[in-house]
Amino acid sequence: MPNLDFTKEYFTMKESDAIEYAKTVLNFFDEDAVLTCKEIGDGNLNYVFRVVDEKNNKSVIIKQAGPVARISDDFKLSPDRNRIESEILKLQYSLASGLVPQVYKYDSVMNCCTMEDLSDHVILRTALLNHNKFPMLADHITTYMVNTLLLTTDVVMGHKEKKELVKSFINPELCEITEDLVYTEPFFNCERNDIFEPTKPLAEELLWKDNKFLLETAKLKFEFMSNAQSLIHGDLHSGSIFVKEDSTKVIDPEFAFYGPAGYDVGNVVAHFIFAMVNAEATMEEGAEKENYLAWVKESIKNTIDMFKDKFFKLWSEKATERVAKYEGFDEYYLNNILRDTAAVAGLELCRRILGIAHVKDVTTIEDTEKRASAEKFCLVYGKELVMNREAMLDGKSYLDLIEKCKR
């Protein structure tokens, strides 16, 4: 066979597709290389190979961006959603390094990037419906989040370079479908929904018909839309996130964008408590089970009171804004981000239950009534968290909320 031109054009790589490139554009492998390929992309979006030369135990991930979703024909996106995954993970290199995976080129013709290779961590997900613990993770994820997310804003850049980054990361196609499938579509009867039969009733009971909640719901859309806070990661959960006992590393920050920081920090909420009620429908009653559900709840709280101590102590570091180093403006900086938090977190866990993209935490509960339980737990917790956002200020708040619904 004659060796591929990826010069030329784009065209939709096979595994066969991406060794070759591996050889001819790649300046990674030794030249007597034996590599091997797999198709590894188990996202709704792109397709991901990873390129190993089974001679020398070398490896690298090639991902790349299709004008389509996997998930479905009806989502049409731009490719180069690629481009600025890439300059992303590069930037967040620099901001919060070991905590993102390294970047070796990005091809803007086959609309792909190379980066390292994370086969020696497993995807938090995973790992979390294995019922692993992780000491480190809430102490990992926040730095990264307090770093990216602070270090982007106008308190610490300048106006004219952040303003730069926001028109250089315009993203909206994807930003259209967070829009759509985390904001719009999860509150009303939509035909493109997915619902849980028996969930069903409790959502258009709950939900759908509570006129003040809808309302709630708008009023964040738009702040969604409009609040060009920090440069965000724009889809932060646990699928999102490699994991092994001493590292974590975010990935696929292919739905950046400038937006509410608050955005990313109440995905991580939400997927913790995915986690939770996943353990309390699966696991076996017991110490294992007691001790797992701790630590799941500490993670909660540590995520938030982590990343409250961790932003104050970087803003006194590296705030540059003059009117920002006014007293008091710190802490009504860090209260909007945590009200959005909870608000997202609402969000996230209604539409997971909802919509068109559901979790595995949730959906490989076989048990029918514990299923049917964690979906009405979700949407419950969830609306609570969304319309008393204003109290949601610490870790602890969020425990005592879990049990108030659970009564």
Contents of the next structure:
2 protein chains.
Amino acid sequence: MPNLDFTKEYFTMKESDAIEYAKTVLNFFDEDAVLTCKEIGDGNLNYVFRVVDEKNNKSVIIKQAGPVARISDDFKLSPDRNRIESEILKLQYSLASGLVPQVYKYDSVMNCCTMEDLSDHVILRTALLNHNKFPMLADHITTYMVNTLLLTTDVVMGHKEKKELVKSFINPELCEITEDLVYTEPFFNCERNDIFEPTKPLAEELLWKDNKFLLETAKLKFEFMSNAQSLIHGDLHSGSIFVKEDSTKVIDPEFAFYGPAGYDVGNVVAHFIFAMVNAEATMEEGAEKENYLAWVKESIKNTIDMFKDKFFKLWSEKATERVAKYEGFDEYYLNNILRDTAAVAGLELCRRILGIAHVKDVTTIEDTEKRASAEKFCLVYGKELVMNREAMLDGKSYLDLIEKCKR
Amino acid sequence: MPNLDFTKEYFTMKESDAIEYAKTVLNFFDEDAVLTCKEIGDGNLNYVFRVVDEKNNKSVIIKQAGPVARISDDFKLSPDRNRIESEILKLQYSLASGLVPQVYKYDSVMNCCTMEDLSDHVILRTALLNHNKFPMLADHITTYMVNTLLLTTDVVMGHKEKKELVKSFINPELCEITEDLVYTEPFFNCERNDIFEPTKPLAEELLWKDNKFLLETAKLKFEFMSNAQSLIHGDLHSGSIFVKEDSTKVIDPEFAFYGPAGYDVGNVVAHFIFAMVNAEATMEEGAEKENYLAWVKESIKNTIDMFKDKFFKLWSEKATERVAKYEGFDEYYLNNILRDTAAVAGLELCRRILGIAHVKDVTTIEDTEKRASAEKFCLVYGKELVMNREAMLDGKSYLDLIEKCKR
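What would the structure be for the form predicted in complex with another copy of the chain, given that what you showed me was the form predicted on its own?
Below is the entire complex, every chain and molecule, led by the chain shown above.
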């Protein structure tokens, strides 16, 4: 094999190239390493190479941005998202160490990022489809969110420093995907939507014909486009979270930019709801199902309540902005985040049912009637979250609304 | 005189240097031009050279950013604001031609901008201190605001293009000045405040001790720091507006960045109020005073009402964003701007009385009792605007509130 030059010009790597890259560019493996590599990407936008030295029990992940996003030919993405991702991971590692993978190297020529191998973890969505419980998950994910979200706001960060981060992480292409797929297309009869046949009449009656609901989605879209509040992950669903029993790692922050903090929290809540409807439709009745559902609901409740508690605690320790200490401002600020959380959870529930990008939690429900029923719940619950977002100020209100929407 | 080199390194120009610059760098004057120059800056941040060829009746303005802002030693500003200003002027010229000066050249080495000479105009503040009326002013300034503000929002502009503008006009240093001087310092006993002795007890009682008011100022500060809505001027007081009878030109957009649209509208309203209190305190009773005050109040009313009318009209012609066309969204969006308008007008009224930067409209009122009374009105009216901003949805409400605050 001729020597590859990784310093001149970008090309998309194959597995053998990734091994060569690890040998010649990274200063990570031992001299006597015997390297093997597998491309393990299941996302839409990147190639993910796992390079392993079994001899010395060391491994890394090399994640390379493809020249064109794989999600669809409609979305052309520049590989700058890989720079954004690497820098965000480093920043988040400093804010929430242990909860994101460590980055070893970012390579601006090859548009790839070499980072900690998390192969002892599993993707949360896969684990949830297997109905596995993770008692520490809500605790971990709320620590991650509070630290990455609050510590990057004007409440804590110097305002000039924050503005430099806003500038550095302007992310037009990835934001456009969210603006289209989350905030726009699911709410009219858009060609790119992908709707389960039995759900179509409900989408039309419940959502598309309700002008009051549509107006709220427009307000929320503009909030997403204009509110430079926190450096958010921007895509925090259960496919972006690695778990094992005692560890949680958030990956794939390529959608990151300065946006509304509640966007991340709302995504976490929505994907717990998907886990819930999956379990309800696919698990056999019995104690295991009850236990699992109890854990999912407890996780939803804890996601909100632990977020609140940790948010106030970190605020009291870290707030630097003088006016943020005015009486009542912390509560006002948090309530806005909780309002956004509910709304985003609601939109996410709707868009994963109606839009182009579905979730396996729902699509793997084989029984047509059960799937239709699960989808109906997601749309009804989602709409309620959007319309009543002002009232969703604690974890209990999410559980109460579940009961209300089942009746 | 040795030949000056304007291409290598920045230096602050003297009048003779500006002539040399005009001769050797600009391709503007005729060959037989006889140039004279005067530095006419009265602002705090820049040197303004007027270079004239009386022989051929041509002239230009060369505006150079000083290496350090003159406003105070506390504020160190990079000359990048001059790039921002030149680019903004060009952009605004394309959006609202005739209402901003034409830019001939921006020079990134000398940090200077060569532009249309507006010496046949006068600074609006000066004209208002002379109690001159400009019947077209509200019409012109609302056209300027609607065009520059609405056309740079996500309602009209492509969202990726808008994000590039957001990035290009991140303006940390100038925004910090506003954050400190408008939103923070006037609302506590800050050393840098400069308060007329008789006004001190009122500042304390009316504002500093009112936690509900303080909470609103904090909300508004965060709105200013986070809401990337429109490419705003950022300093649209009557010292940034040139007028003659049939012409209005907005200058000095060096504070420009993507912020809340209402910030500009609120500034215009506040400085009409200053003109009003000046006239009330300094003009002799009689028809002239009544006519002048009637014009000022009419201008306040028209600023709001014409802004609204033109805003809806331009929206219906230019909106491109699909969800912005949902029923009720235009009204929701405009009402948010009007709410911000009232709040910013209120804060501006307070901060020009209490903070470091005063307005001549008030400081030139020689009679102590009359000045104290004018200042009291500004604080009382300003606070009302902040606290009741939700209700300030038309021009009449501003005039009604004037009457209420006088009682």
